[in-house]
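Encoded as structure tokens, the following chain is the form predicted alone, with no partner shown.
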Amino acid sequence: MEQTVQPHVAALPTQGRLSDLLSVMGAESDDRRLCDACLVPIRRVRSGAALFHEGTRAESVHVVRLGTFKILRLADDGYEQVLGFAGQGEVIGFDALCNGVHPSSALALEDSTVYALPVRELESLRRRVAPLDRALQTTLSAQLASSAGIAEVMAAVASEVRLARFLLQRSARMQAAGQSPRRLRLPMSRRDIASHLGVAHETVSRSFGELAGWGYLSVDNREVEILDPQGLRSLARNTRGFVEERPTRSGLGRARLSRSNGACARTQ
């Protein structure tokens, strides 16, 4: 029998209007009055905690309002592997309406809120309102998209060159987003960031630190700073590159990678 496990939301007696939520969304409406009239329910959800479970069945899909969730699967072992990160605008839980059930988890990086559409008023509200219907075709697609940024990811050798796609990734995101491409401001711990990139914990806190030392970034915790970012993009394009030798950290220094083959060594 299928257990149900609440999630960890508080109770919210708000409501916020749809034009409201096309516009976080980033889309206007063709009927202002309509959508104004057409109230949403929103949901806080605090910190470290959960918008929904893996294997729960799906009340609602979530447009976020404010703050960051990480999306994760638990393996057999208890693993905890992280698969994404959601933000203002995107759309979170739309992946359980073919079976009805939550194939991951949702946890807050940070006090957040979003938008809940109830599922079984969606397909009603589409119809009835086309700038939601276009608003979520067109979310979903750019998230789709993105998603294949992880294989992208996943497939560079060394873990600086992974670190260095991921933070230009979220520099993307930031300036797409209307905020600084340079000053990103990390919610994620690097743990979450280890398990998004697939390496350890302590590499990712070395990568970093060889990306500062190099000169491409200053970091301080969560905050971060590209200071090269054509450097980091040169960096970044060394798919199945080996960082063969260190480099001083004098800010002088930059990284010598090495193709695997042998060919194509890079150094500054």
Given for the second form:
Number of protein chains: 2
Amino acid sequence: MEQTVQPHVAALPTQGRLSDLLSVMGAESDDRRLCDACLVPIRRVRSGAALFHEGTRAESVHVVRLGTFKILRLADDGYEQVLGFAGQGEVIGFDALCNGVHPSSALALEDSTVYALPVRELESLRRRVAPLDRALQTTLSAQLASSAGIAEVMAAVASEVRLARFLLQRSARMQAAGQSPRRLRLPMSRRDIASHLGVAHETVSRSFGELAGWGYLSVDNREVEILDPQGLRSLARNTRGFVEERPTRSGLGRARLSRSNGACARTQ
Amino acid sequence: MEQTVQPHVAALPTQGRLSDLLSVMGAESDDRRLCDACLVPIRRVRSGAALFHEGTRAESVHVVRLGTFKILRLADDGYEQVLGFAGQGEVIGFDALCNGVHPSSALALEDSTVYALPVRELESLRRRVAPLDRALQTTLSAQLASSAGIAEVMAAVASEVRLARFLLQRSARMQAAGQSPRRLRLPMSRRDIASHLGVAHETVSRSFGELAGWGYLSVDNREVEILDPQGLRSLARNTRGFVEERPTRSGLGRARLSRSNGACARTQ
DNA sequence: CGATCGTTTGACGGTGCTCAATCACCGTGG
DNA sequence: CCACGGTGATTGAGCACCGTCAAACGATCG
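Next block, the form predicted together with a further copy of the same chain, ref. the form predicted alone:
In what comes next, the whole complex appears, and the chain from above leads the way.
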């Protein structure tokens, strides 16, 4: 399990209150007594370590308490496909319930902690605690809805558009979490982003450079600041057809030319 | 003129038994009495019509009884992104529960019928009928797991690999439904496939031609027969890097059996 | 039959992938 | 403190696959 003999880990409790779990999931518990009485195990996962591996039996459904995870699958040819990133309040591993085996792995991108809901107790717990049942259903529904996010980024043809959409998704999450939507701290590597966008990792670097050169972003390694959200959004619109010239300062650098007229990409 | 044999409209019941619903979902109902007593509304959707539109309020969660639907989202620029296709037994519209509004549209690709579970009764129904609760959880978990499918196809760089993976996914579904995994009847247009694969629809046509030319498939408009499943699988492995030692068009009509692919005849 | 839509095929230009080299940043150990 | 190896990030050069535009072909329906 977890290393209990670590002195600097002593601050971490091994159990948390159910009401706290509901709180990080964004649900309000109307029944404090029941929720406070119920305790949920807490697991700590160090940066780089795995919460679980693809193909292993699913013991628990996890809810991120603190930190970030990347969800990935290994293709038959060994390619590591990053399916998404899970932050605070998000459910990890629910996709394993259908047959009891994890179809994907979860790796911590930084030191993180999760609530672990044992699968065996899940049904009875959901039945006993209605707020948890509702919170799970809502979160799962949202997760299904956001599973279109990877399609959204990969659907764009231009790599800068893919990156722009990805950054806007991150920004929206930051805003939903009550933090600044402009300053992004990306805990994942360029290679992880590349896998998630469906491009080569060199292309991610180049796209960061382009977006920064056009004045949309300020990039410092993994610290990104969005300088022009409106412009970024308008750039992110172009699913097909390539980026048109940037209207900011006179095209000093390398403004992309689009020879076609300005008609929108309405293909039908 | 006379209605001697008119199963056209009259044959469709407006309600179905809950046990039948559980049956198409692949779940066995251990309590026949309760399930038989409960009736579920059935809706008919004609080919090309919408089950619901993006942005509308979600009244029901639907389960496909017969037919096929395409699930799509309209991007800001009007591009129609096809997120997936739903066949018999699959749940449609659960992603709307989190905020009550459909984040995507569902269009029937052929004359279809669905069970409609009203959202208001959903919670009480799940609480009363345990098999339905379990079936819903299982199906949703499977849906989450299969939402990686679109990432799987779009992750490949070569368009033929994307198409091969898509066809293999369809084949797996056919097999899971107890039908032949070799003969595929594709109810969707080339443009729909193209949007789902993230390529231009002309490229889909070309890729069909390539796969057929290499002997993997036999294509007749929307009727596809998989001639060499093993070869198709081995081709589908190449996520990155273009197909190794592929017979570049140098007059070789058929070069499928030669070289590297020979070692891939393993059971999977 | 004519109209509309879907499918196929062709040609051209461009963008991103592959292969490399270089730089920046660490933690390690001499 | 600096050399050292390792990882991650950036930049460059060439090539070919795919997107766009265009037109022919085929199917379905009224």
